[in-house]
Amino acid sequence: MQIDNKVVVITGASEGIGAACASAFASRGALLSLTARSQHRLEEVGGKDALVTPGDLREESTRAALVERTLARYGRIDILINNAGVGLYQPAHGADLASVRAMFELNIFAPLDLIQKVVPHMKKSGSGAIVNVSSIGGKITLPWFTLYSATKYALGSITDGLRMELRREGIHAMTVCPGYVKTGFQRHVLAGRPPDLSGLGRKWAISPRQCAEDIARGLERNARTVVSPKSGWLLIALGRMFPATFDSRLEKIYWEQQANR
């Protein structure tokens, strides 16, 4: 897909992956459309150019204005990222349940209702895509954060639906699988301390710039599933191929971090 003067909408666009995305997809050419609940730090991210629609994408009316607000300025949208998500370190067993149902709304719920408000505009057209942001958590569930991998593989299901439901509409959809990411992710989160992985997951820690790029390359030739890094899909095949050890090995490392606080 050639993103150039492609109508392309960011959610979660004020920091971390959907911001590093702005500035690759402005960098090719996009007309962009972003949303997050910092105006100010949209309208740093997005510069003079990008529409940018503040609030809470919890909120069906945040979610309505962003399409219509960028229908009513490009008349029409070529490209959804649902990047925007929230996490929760809690085990499954415990969980607060009213955290768990929000962090639900914002997972997946919200990006479900942005990709059925923006579907019917992309059938009219004949072509789009849509990019749901996962995780290398929706491959493989992380015990330190069960909850937040039931959401993302969930997500990951949905799109490869999508993509069996709408290619002959000319729309596509792809999955992202970030692994870790240096962002602001972890000051985010609704409930929990997240554990420390150092020499685990962050020894693979990658930039919001890098993902950004290889979801930007990912769209440019039409896949259906980027995981990055690239190395992420080792760790998924072992994870296929010997369930039991690596069941094994993540339960272990929980434990450590459990045994740690």
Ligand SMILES: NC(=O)c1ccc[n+]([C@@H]2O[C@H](COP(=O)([O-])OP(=O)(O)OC[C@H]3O[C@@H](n4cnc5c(N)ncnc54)[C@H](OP(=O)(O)O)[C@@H]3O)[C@@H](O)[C@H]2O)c1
Contents of the next structure:
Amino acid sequence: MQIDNKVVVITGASEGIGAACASAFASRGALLSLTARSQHRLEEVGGKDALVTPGDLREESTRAALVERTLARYGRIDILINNAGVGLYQPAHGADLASVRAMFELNIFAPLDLIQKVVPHMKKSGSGAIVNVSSIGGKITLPWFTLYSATKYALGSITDGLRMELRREGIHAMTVCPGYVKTGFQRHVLAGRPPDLSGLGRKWAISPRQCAEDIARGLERNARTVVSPKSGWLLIALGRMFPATFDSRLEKIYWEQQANR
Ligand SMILES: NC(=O)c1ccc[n+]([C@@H]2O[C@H](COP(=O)([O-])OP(=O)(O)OC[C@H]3O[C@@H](n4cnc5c(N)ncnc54)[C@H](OP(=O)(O)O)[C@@H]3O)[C@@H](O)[C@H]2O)c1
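Given the form predicted alone above, produce the structure of the same protein in the form predicted together with this ligand.
Now the complete complex, all chains and molecules, led by this one.
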């Protein structure tokens, strides 16, 4: 899909990968509609041209306002980028259910509701794209955040299904699986502490800008799935080919993390 002159809604656009997407898509000539909770950061990211709708995406009223305001300003929505998300570093067998629900609300129900609100408008114009930002943790279950992985698996599965549901309507659906991206994500988790992956992280970490470029280029070639960085595909393939060995390695990291608490 060509991005020039397309109306692009980006959630979680006040910082990190979402802010970098705003810049990558604006540089390709997109018209932006941005949302997150922080109005001043959204205004900094979007400059004078972008439409900004601040609010908590776990609230239906924020999602409704985002879609209504975008349609009122631009008359259409061509691309929806469901990027806002949050993590939770607690074991599935002991996680605080209120935090789990808050995470599922932002990572699954908010994107699903936005998709349901936007698709009828895309159908009318006979074209559109839905980009859902999952994670490599949505391809490999990471035991230090099992439930976060569950949300990202679910989002990936929803995206695959949507692609088949909507292709004949001219609407494309793409999953994005970032690896370790240098953003405030680790600081913003709802609870718990990540394992010390600093060595691994340094080796594989990419900038939000690189991730956003991968997303924009993926959309330009109508990719089904973008793994960013590409080397993440190797990790996913190894996990599929050698599941027991892979589990043991991840289990070892998990128990090292428990011992360091
Ligand atoms: N960073 C990584 O290593 C990594 C790896 C794999 C996948 N991902 C995924 O990539 C996406 C972006 O992550 P990131 O690294 O850019 O994280 P980030 O730096 O923490 O940014 C998260 C964005 O979501 C917004 N947000 C958080 N809670 C919100 C809420 N309740 N309502 C509205 N907006 C909310 C934040 O803005 P406000 O605080 O202003 O609301 C911010 O703009 C997430 O879905 C994450 O799961 C990240």
